[in-house]
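As a starting point, one isolated chain is supplied in structure tokens, in the form predicted alone.
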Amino acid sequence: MKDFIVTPWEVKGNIDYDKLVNQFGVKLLKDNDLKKLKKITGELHYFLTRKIFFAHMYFDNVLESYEKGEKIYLYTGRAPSGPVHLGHIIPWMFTKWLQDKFKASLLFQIPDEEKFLFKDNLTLEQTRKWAYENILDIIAIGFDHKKTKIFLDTDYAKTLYKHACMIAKKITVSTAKATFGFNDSNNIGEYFYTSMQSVPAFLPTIFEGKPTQCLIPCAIDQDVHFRLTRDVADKIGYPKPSTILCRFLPGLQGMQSEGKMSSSVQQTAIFTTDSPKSVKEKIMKYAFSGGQPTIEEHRKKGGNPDIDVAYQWLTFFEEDDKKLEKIYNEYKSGQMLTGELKQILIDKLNVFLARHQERREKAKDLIDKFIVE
């Protein structure tokens, strides 16, 4: 197994999720956790049954509070630096499901200062522009505008900053260095930023005027930020925020060659605004295949769906378990060829994107219903 890198700003390599769970100190979701959740929701999202969302911290606290009739909040975010790709929206899709099931208020943070602080080639004007483009994709997911607050850090700072200062005072430079791998060359904005990202986890308690649970659905690379948030919580008198964590949607060339999908490798990422032609060209040309070198050999030996990117993507986007199992078996037996498998994914994504793009266009008239300043 090759080494892998997972930080809030970089994901590379073929990720060993069991090793990552131990490294990050998080917990695997157990059957008992899912039983408790199903008792509340009546069903389980396929992201859970397929272990796409697979780990957590303090999720049991959220379930216990909800069962007592207490209000819970959801919190997630998007740091704007470019267009939204399909990997970005996986946590949002699950967050929408949670909002529907728990009738929960959602705080959606747009940290437009983060990418400015961490990237040399972005201005605040550029991150703000991308923020509004990205918000269209967020709204298109279908969140309830009556229960959703979307805010840009630079606008909402009047609410966030005071609390960020309280948090920052409890985090030492040595802790930040140990947690994020910072050194003396990092600018001081990078050190302070994690305080701003922590604040929305405490806003539910601040808004409600009493201890209130906050659940953060996100990819596992972001839990590092909330490890610090949990450490600070006790020191300033707030409940520890909970996280529920997902795997990464791989880039088209697979996790081993490029890690999770990245906007910086545009030819192997599918963006929410891509045309049907572009989707087809990218998948046919770049999607890593688990098939054999020749048709004859493939018919004889079968393909390997466990490493085939088209199949891996279908586990994220094909909701029907029986259909997915049929595809798996036919590909593995050699009955289905790589080109046929890729075409199934192309058709699935183009239907998904057509609907998303239609909602994204309508979202232009809805922004004011979601954004708070």
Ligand code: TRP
Second form
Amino acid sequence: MKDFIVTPWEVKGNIDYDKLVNQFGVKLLKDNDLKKLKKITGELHYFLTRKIFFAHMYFDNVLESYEKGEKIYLYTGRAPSGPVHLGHIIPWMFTKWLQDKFKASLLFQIPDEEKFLFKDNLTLEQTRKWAYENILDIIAIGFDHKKTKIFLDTDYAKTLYKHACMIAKKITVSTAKATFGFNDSNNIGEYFYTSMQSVPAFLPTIFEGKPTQCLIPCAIDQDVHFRLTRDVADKIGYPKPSTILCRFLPGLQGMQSEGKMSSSVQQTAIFTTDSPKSVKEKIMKYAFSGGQPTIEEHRKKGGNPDIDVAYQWLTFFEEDDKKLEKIYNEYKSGQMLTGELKQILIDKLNVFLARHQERREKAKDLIDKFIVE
Ligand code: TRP
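Next, give the form predicted together with tryptophan (TRP), keeping in mind that what was shown is the form predicted alone.
Shown next: the complete complex, the earlier chain at its head.
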């Protein structure tokens, strides 16, 4: 078993999600949790039934509060450093579903200082430029502008900063070191950053003027920040935020070779602005295959959908369970070849991206409706 690393800034290796849940001290989403959710939402998103969103902290608090007729808020974010790829939008798609089902207000943080602080090669001007590019992708997901606030940290600081100070005062250097693996050579901006990511979890209570539940849909690596937020919440008199956590979309080269899709390795990522031709080329050329080396062997032995990236991606993008099951069985039995499986994914993604790219263009006229400063 190869080792893996998951921190908010690094994801590597073949991730054992059960181990990770233990490591992080979060909870698996149980059938009973989903049953309670379904009572409210009427149906379950396939991300839930397929355990793409699979873990949580204090999710029950949110449901309980909602059932009492209280308002709940959603909060998520994106640190701009480059173009948006398909892995990034998985939590956003789910957040949009939650917004519709709970008719909830959404706070969308764009920490344009984060990657500036953590990387050597990005200026604040560059992260700001990426922020606007990324916001187009966020708007394209279809959030309700009447219920969504998107903000850049460096602009919204006048609202965020004083709360960040309240939080920062409760986090010692030794806690930050133990939580994030920092040492004496990390810059002090890196130490402070987690307080900025905590603030929006408390804004619901601040805005409403009474204790208000905040649910944070995000990839599991981000829970590390919110563990600190939950510790601090008690100390400064806010409700603990809840998280609902997802796995990573594997990179094209497969979960064995890399933990998640990465923007820095072109061959492993499909970007939201990729052309149909480039989607086809990347998948045909790079997607790790669970097929056999020759057609004869494949027909005889069948393929392995569990390690096949094209199949794994379909579990994220093909919403129809029956279609997915049919593909699984046909591929496993050898009836379906790798090229055919890849073509199904290519067609699926290109339909999805055409629609996304159209909305992304329209988003240029909508930006002002979403951004708060
Ligand atoms: N740290 C996140 C990133 O690297 C950005 C972020 C800020 C975020 N606030 C969040 C992500 C809340 C999820 C939930 O992209």
